[in-house]
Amino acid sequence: MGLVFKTETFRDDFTFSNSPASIRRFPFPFDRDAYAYSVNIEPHTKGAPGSVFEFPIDVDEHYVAEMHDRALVLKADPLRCQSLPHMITAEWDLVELLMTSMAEAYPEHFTLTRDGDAWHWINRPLGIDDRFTFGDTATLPLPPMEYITRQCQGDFSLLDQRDNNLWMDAGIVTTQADWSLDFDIGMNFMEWHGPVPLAHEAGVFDRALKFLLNLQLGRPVRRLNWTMTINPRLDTSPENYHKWGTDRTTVTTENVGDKVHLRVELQALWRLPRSNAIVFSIRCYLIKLSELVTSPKWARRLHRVLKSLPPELIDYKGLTRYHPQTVEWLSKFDDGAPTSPGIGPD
């Protein structure tokens, strides 16, 4: 499929950028001109060719660079990857899900050969060629979840289901939007969503939990979530707030287009076969506003959405310091024309 992996950084000199093709496939999250809170869950089914929804696990031009950045985060802070002892079966479930999905979707880059429990995994972009026994942790160089998620874009948490609730009992989280696995591990669904404003009162999480407790094997679901980030920084964790928090004070009317990035998470959930746990994948996509406004529809719509945000959400998403400059900058691209239905560009 002609994937060319870029050499780029998400820290220090921030050389990250999107190619024109990557801009066109960006998962723009707004399907209307005003912001509205919703669960917005839909079946995680095959999408249009070339879109981020084409395959269950999306691999794109940023793959190698993102895996390098993940290794840097884990080297500095090993607690970004944690798993409680009872989650080992779910870890192996995740190995199977990710290896089979990546090998089926991108055979030129990944190969999985299985002979009973004897598995052979080849990852050509990262130069990995390993044979191991499925279910035997001693045959892998790392614990199963860490081994495979060091080779897959996006964060992953494994949710154990018990007591009519979901518990975040394992995960690897290095590209998060200001939340902490080390803080949330062992919490239940309502506890880790506790800080979100307005949604609890609207019953959003009650409905979402009821839905997810009945998630069926083989019928994954997905949703898009969003926030904004200054500079193309993947790791905006609470642990490193001292490194990125002050970035918010550097936005001016002149540099909005290059500094401010729309940060979209493609969140997908699968029921796992052996453990009955749920894997929650959170794939982060970044786009600077000067790239986003190359789509006139997206430029108009984002301006209107940001103008209509409730104050509570502006504060919760950390936009307070640069929200006025961003809305003013985007207003130059809003000619008042109607926007077409759907989230894709015109």
Contents of the next structure:
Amino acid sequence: MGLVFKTETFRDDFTFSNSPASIRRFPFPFDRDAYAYSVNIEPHTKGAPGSVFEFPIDVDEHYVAEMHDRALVLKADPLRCQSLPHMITAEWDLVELLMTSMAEAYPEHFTLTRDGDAWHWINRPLGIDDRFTFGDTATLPLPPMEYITRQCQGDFSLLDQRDNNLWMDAGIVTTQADWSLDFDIGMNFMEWHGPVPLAHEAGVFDRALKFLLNLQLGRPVRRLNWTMTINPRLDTSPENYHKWGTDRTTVTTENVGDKVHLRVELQALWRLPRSNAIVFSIRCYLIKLSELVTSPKWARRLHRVLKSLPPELIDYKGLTRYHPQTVEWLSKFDDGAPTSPGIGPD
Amino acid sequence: MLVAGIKSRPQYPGLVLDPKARLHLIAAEGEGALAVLALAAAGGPDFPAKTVVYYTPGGSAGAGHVGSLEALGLDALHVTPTVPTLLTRLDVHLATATMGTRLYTAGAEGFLGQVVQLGERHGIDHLSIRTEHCGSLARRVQCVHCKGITENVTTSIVPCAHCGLSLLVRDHYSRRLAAFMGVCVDAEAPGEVPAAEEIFR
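Would you generate the structure of this protein in the form predicted together with the partner chain, following the form predicted alone above?
Complete assembly follows, chain above in first position.
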């Protein structure tokens, strides 16, 4: 496998970029020219080789740099990783899910050897080689969820199921699009979606919750969600909003292509075997618009989607200050031609 | 009236007596005393003997209700000077509470939130705690940046009592923190702080 891990930053000098191969496999989220709210959940099945859907847990060229950024976030704010005491079984479930998925998909980088409860985990890119007893927290250097998610791209929350609802009772969240785990932990599905405009009235969350309560073991599901971020900043937390908020005022018609990034979340949900909890993983992919427009189809379509966005969503997604410049810049790439079906590039 | 329709915000349906309870344990603040008096009036002759009340005049103008509560002849009435002292005493009571205890609470929203939070720490499901909102609409606000809690907030914008950032008070509510979220209002344009409006009086 040709994975070469890049050295790059998601803060300060912002050296993050996508290789041409990484651009080609970007999970562009729009399958039509106008914006429409939808639950858009589909089975999380094996996708095309090389795509972000090829394996259940996608590891890409940004892996090592992202894990370094996560460590920096946690050092500055340990509240980004929290777990209520009753979630410990779900934490171990997550260890199993991530270690088995990563070792199976990327054997040259990760190796898991199991002899009953005696496990041996090797993570070559991060230089980790640990033996531990599965289920015995004292045998790991960190609590199980934190241990494994410091080695896996994307945010994770663990949802407990009770009272016909899902409760966000554990998580590690360092690459979020402006939501606070510390604030939302302990909330149920309707509560943590409280601030989302329009969708409650459309019944979106009622349908999604009903669907997820019936999620089956071995049949994970996924969806794509999106927003936009100025600079390739992974940590756009509300906690640090007063530090990154001014980024939004720095967009000019000249620098749109370099500053404005489409931020796509590949969200996946798995039922867990021992705890009956659900893992909700939120993997963040960033692409600057100058990289995105190398696909003429994506350029045209993003222009049309952003132009048709309702004002409530422009506000909710925090696009207000740079939406006009972005639409104008993208308009140069929209020749009015029809776009082909599906989300892939031309 | 409280703002309706915010999904993360608890509902406060009002105090209704649980006839099966062996002990009515009531935590009340300020004007919450009026809800206790109404509950007593609806209760049977055994209500006073089965009822323990923790009461603080608190921050929401509950002057003059202690005498009325005393006149109920309750099994016990504990009047405390402040909300924190009430919570400290209630915490110890809940640690030894027995089966058949029903927890009720009445008062301003910040107080209700803290009693529910305490009850949950003792394993009581929040939905089984009976709640009634009385008195001020003042909010308890967590600064999402420094994590400090500012009590009795009646305005948005409000300065964080801890880090001093100017906070917009959002309608997003955390039961675990018993607080609304406060978010820096001038993060994108430092110094551009809109005038504070008194909207939670």
